[in-house]
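Single chain ahead, by itself, as structure tokens, in the form predicted alone.
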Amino acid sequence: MAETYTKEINVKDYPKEVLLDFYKTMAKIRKFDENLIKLMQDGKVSGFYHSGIGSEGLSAGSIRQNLRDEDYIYYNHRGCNQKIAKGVPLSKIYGDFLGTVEGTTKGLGAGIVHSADPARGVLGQAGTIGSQLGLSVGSAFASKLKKTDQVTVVYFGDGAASREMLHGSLNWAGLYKLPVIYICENNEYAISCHVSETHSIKEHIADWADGYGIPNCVVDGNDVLLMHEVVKEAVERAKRGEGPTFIEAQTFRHRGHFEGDPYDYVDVEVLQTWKDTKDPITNFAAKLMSEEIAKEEELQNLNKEIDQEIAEAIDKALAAPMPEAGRIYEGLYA
């Protein structure tokens, strides 16, 4: 049985610009996701978006200072929020949506973009939902090969986990010990069903991972500061040549599956519950503040920042062109 992740937090063993980047990092992602469904309101975006408003901790708390550019992270649904985590310009990824050849993609994105930046590590998701599952122990099984210390994160949700890919994966990654790191984003729902519906296990999606020898455990996905340490520990522990790890991260979406989704599957006192008490900006701002390490005008200062550099991205998102007709076949190959 998958035991919950704790551990006692001094925050005031972190240094300062850890702990605002954590924060800013978490405040990027939110303005991102705000801005971008804005424009798709406008008309500039056309297809769909799932936002990842307020599951932020758990991608700036798993990616922050654990993660650097050489190691691999495959991401899920919601994967703007890790690809802001890992590095990848805003101007990229809203240009990637807009369709202008300033996107990672170069024009070949709009809507749902699925894309990758291997200078950073990302290296997409792949086209059917879980099937990044199954890419995650090939990028681990070449960095065993090559003996390097790097580690691959593979990031999935509830709805992911119910399909055959995961237990695949599982049996390779704990057969040969592979350096990867399994996340499920558990925010309860695939599109409208909840995981009670999709799964035939009782307790914890992690519980399936004892069956591949593989560890894990469950975390609050909210807390930025536990979902650092926790995929600390598991990245030490691939480094060492220790094998995989699995984390159920739970949290919960505040919008629809996806733009334009009424979201009216969800019971509203629970959703306004999420938001009121779990929200992770709201609450490792307030802890910022409590514990005297910033003060509220130093974070107005930060989200201002933010501002300025997520309208200078859209700016030259918006500027770049359309892709010649030529730009289809480029990267094709027969």
Second form
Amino acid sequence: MAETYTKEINVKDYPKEVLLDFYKTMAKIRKFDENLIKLMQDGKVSGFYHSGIGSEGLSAGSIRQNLRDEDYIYYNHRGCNQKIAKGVPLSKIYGDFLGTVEGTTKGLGAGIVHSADPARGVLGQAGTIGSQLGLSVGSAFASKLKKTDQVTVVYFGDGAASREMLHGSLNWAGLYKLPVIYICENNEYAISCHVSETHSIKEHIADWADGYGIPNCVVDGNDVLLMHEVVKEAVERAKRGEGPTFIEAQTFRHRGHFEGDPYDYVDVEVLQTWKDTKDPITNFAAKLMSEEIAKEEELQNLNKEIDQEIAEAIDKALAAPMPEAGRIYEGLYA
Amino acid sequence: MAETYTKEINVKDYPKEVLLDFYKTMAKIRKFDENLIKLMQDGKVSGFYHSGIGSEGLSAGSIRQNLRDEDYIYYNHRGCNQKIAKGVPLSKIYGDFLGTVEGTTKGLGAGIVHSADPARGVLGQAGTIGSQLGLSVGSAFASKLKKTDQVTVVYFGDGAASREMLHGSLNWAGLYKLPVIYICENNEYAISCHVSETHSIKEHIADWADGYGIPNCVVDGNDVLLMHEVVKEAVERAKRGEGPTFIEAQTFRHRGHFEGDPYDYVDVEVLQTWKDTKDPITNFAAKLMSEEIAKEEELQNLNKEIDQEIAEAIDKALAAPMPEAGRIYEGLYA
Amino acid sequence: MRKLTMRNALIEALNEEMERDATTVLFGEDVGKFGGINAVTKGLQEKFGADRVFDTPIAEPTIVAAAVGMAITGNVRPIPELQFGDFVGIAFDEVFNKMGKWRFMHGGQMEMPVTLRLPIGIAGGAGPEHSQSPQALFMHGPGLQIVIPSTPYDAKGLLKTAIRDNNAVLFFEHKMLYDLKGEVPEEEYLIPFGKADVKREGSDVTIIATALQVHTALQAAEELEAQGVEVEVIDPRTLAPLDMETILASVRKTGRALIVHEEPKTGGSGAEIAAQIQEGALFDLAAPIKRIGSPDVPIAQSIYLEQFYVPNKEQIIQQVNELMEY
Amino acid sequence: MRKLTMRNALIEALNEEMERDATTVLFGEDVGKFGGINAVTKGLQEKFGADRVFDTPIAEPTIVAAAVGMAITGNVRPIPELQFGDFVGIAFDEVFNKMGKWRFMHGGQMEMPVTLRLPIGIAGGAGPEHSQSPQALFMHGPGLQIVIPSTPYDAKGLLKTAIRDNNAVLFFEHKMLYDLKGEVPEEEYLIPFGKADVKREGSDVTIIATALQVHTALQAAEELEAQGVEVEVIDPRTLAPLDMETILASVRKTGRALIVHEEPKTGGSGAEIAAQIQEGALFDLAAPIKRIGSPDVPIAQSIYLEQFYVPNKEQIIQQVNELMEY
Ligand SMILES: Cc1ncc(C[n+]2csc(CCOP(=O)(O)OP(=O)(O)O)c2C)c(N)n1
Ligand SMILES: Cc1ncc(C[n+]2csc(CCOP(=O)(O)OP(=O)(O)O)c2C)c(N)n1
Ligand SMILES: [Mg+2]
Ligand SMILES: [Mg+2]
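Switch from the form predicted alone to the form predicted in complex with the partner chain and give that structure.
The complete assembly is shown below, putting the previous chain first.
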């Protein structure tokens, strides 16, 4: 049975700039998301949007200090959390929602999936959730073949974990000892269904990985430092050639599955408790202040900088033109 | 980790006719197989044939005393072991190989898969190995919905277990507590690949089932009585509404993957040891004689009866005509 | 007559058939508690219970395989849903080779009363993998009946027929039509498969269109009428079986044919229909059979670019005018 | 010139290209140690090592997905095999939506140098799920190039082109052709995609045939010549891109066209080809375009019944004669 990952963490052991970077990344992710929702409400962005608010710690913690540009990620369809943490310019992500040529797809639009930034190791994403489980073993295999120390991190939800592909993926990864890190963002729901309604598990989703002999654990995904530590260990294991790790990171959606979802299938009290007591940003800010690493004012200033950065990104994305009609005939073949 | 199923078994606890039925079934399976190979060598049967010689105990033990006509099985592509144990008339199975209208498909041919006998719970099989893993949860669901006590037994090889579908199937079966019994016929090879070359497992294939909270075990598949006992428990569990069981039954192919396979990828000594020391029929016959349940002569007589039955079945199948050309336009739709 | 949206017409059909036959079961992702992401299964779980209307894991091959496994027991009549028709690619083997062929390949000993519902079409920036119209692929798959309604009336009558049918049915619902209103009688009715509907009569040009494009064609026909061109609009309603008789009769009359669908043009249902028209009525043709489909490139996510994919009235008018030049 | 079997021509192509480019990797079920169940990868593991030529678990979606994941890193040129082309249904989403569309849907930022090999066709009683010819489905899938050789010469030249190409290629190999011998030069050569080959010239009727049917058509053409009918046989060699120019030029000359393939007739590649022929050369046609495909029913396992599926010389002769009656 999957064990819960714990570690004595002393905030003071981290350089201040690292801690502030975690904070800034999380705040940027949230503000990006809030502003995107505004753009939707203003009718400027269409399609599905699955807000990532509430799980910023998971992405910031796993990516920021652990991965380099040459490491690959397959993000999931919730928020743009992982893309932002991996450094994809905000204007480009907004461009992908607005459909302007500023987007990574140069005007095709990408919505919540299909942004890509290969130079930063962001290899894109499928519209069929969970398909990244298959691709990730291929990318990791490429690194193994080239004998680099690149790692591949694949994000997917609890719901996506029920896709048949998980089996093929875990088997390849374990068999060929591939440098893949599985991060299952378990927010307990797949659209309207609670994990308990759709998953047959011993106790945790991570238990599914156990039979493959793949090291696995469950972790509080809303604790940015814990996420950093657990992924750090997995990255080291991968780089030592010891193969994959499966991490089930627990979190919760603050908003409905997609913008427009009535979100009436969730116990309001449960939701409120998550918001009140387990917000990754609020909690981390409180810790930074209580441990006297940063004053409130410093954090406020950071927030202002981020607001500015986001406003500029949106402006830039909005200012770019829509593509010509002929855009759709470009780029099918290399 | 999957435990090895063991049980103190006293042959004397079984009625003699039950023991002889196990013996007869195994002998019939083997002789059916040997005669089919002859028909192939005579050029009367074409297509692929995957001989089931060496694993007769697995099918006879799991099916004969445990399943009724109304219980469903999805047989696998190795031998006709399960079909025979479930009672499909031999002439009909031969007919499916010979392509005469005596076959269950009335002349379409079926080869090693696609024979069906719904009245005996034999719902057919796919050409894509492992696909039965998906269908079986549907059939079991039907029984649950109708509130009958029917069980569904699904057979598949070690190789087929690596199909992605296993995940979807185990999850459904565990989630809806379906009366499914998974019998993984682990003969260590999938065509030319040893399990160790293609499977990432903690220790056993059955470990894959563990994360779903599905009771599982490993068993000597060549011990017909042990197979009977382990499946009996699983059937009882299923009938109590407690859901699926995963049984990994160990065995070995006496012949190549298909007739014509050079079979040069297997250690000859390993193969010889299996043949010499773990033949399910030889061993069971020896036990029946040493425990003085049957004399050699009695068994020889049984064998003669079987030879006769098989000869008649082949004659009947051969005597039936080939279908008319128009046969292929019949039966696409109900 | 009362008017219903296509969504409500479908809900009625499901309700009536599930009431009529206690062996029907409906399942898929979020179809139970949530009532389906397109709200087509709203209220069914409350009414028929969670045994007969249930949510499944996200596992499309297992959903379809389970439906097949239920059906062949002879005891259950499954009505599974794929949340987006695009996902039929994930369950392709189960649909194409198992649902379509299981009965035949086992000598016709079992029946396959499965109705698989698949929402399709470009609708609001859903992107390349949530906007496709994959129905043409299954014309190449023996054993699969393909239903593709364009009106609430047709949707209800065809869905009821599908559920009662003892053979596999793929039921494609264009998402842009869910809110379309149309007349639906109170009384029960069924619509047989293989019977095209002439949605508009005309003598100059035959348009064969499916799903949303039936409406675009009708709009174009109206404008063309003002120009003095009489367009006949035929909706095959089922692509398998395909009612070539009605289509050929029309083309023999008009001598001009245009096929319009949202599927990419190449390899779309229009290819087969065009091939059969020329086979059956070559010497009646005054002009080459034309086809309009979406471009042969993946569907961009941008809602702005979607307009360059969905066939539109202007394209139809232009093609008809070109046909009239012969 | 020396003669090779198509199998050996393919092995040569694999050898040469894997030697030429160290980023190529080849994998699939039993392709390594065993050399492939059709022996097309014989000797490659010994030569290039188990890192570059390896056996995989039986997991077709993962095989194709992994190939895609390798390719988009820009560091690997994968050459996966599906043991039977029929299994493409299991990996359909990975092929149709990922291999075909990943590059486009991510704005053209990655390349997809994957060559997926798929053995197809009716061959010796292999049954309904090991005998199919699924290539036509992919004509409806943007982003996929479809290669289908009929001779050792074409097979080698096309496979080499496929491997070097930076876009997705589905490479269909008819199992009945593996043992066919034909001339293959010692010197290196490549065959471009989208260039049909006129296998025989003639002035009366154009036959467009693929894979095994090219040979059946050539045999029929020989008999027809004796009857005084001059048949032109065109092998498109790639269905995507499709060389309509060559086909149209021929039909304009002959005025009569027959398309022959082993795929079921309905929805087969012949549908699209026929639709395009009449689009481009309607008024040159003296007779309706005819199509021969296998019957629209699943393929029976019986080797005896297989003869009623595979198009044969007699059928072709009869159809040509019918065309000549116009
Ligand atoms: C293969 C596939 N099936 C279904 C969907 C529709 N869908 C999109 S998101 C989603 C729920 C995903 O749940 P989960 O993986 O837990 O992620 P979450 O949305 O909770 O972050 C579903 C069913 C899809 N996109 N792809
Ligand atoms: C989906 C699928 N992939 C591949 C094959 C080809 N194939 C037939 S049997 C076989 C090996 C099966 O191995 P296993 O499941 O261990 O059964 P065994 O033959 O050892 O009894 C393979 C690869 C197939 N029929 N279906
Ligand atoms: Mg979730
Ligand atoms: Mg095996």
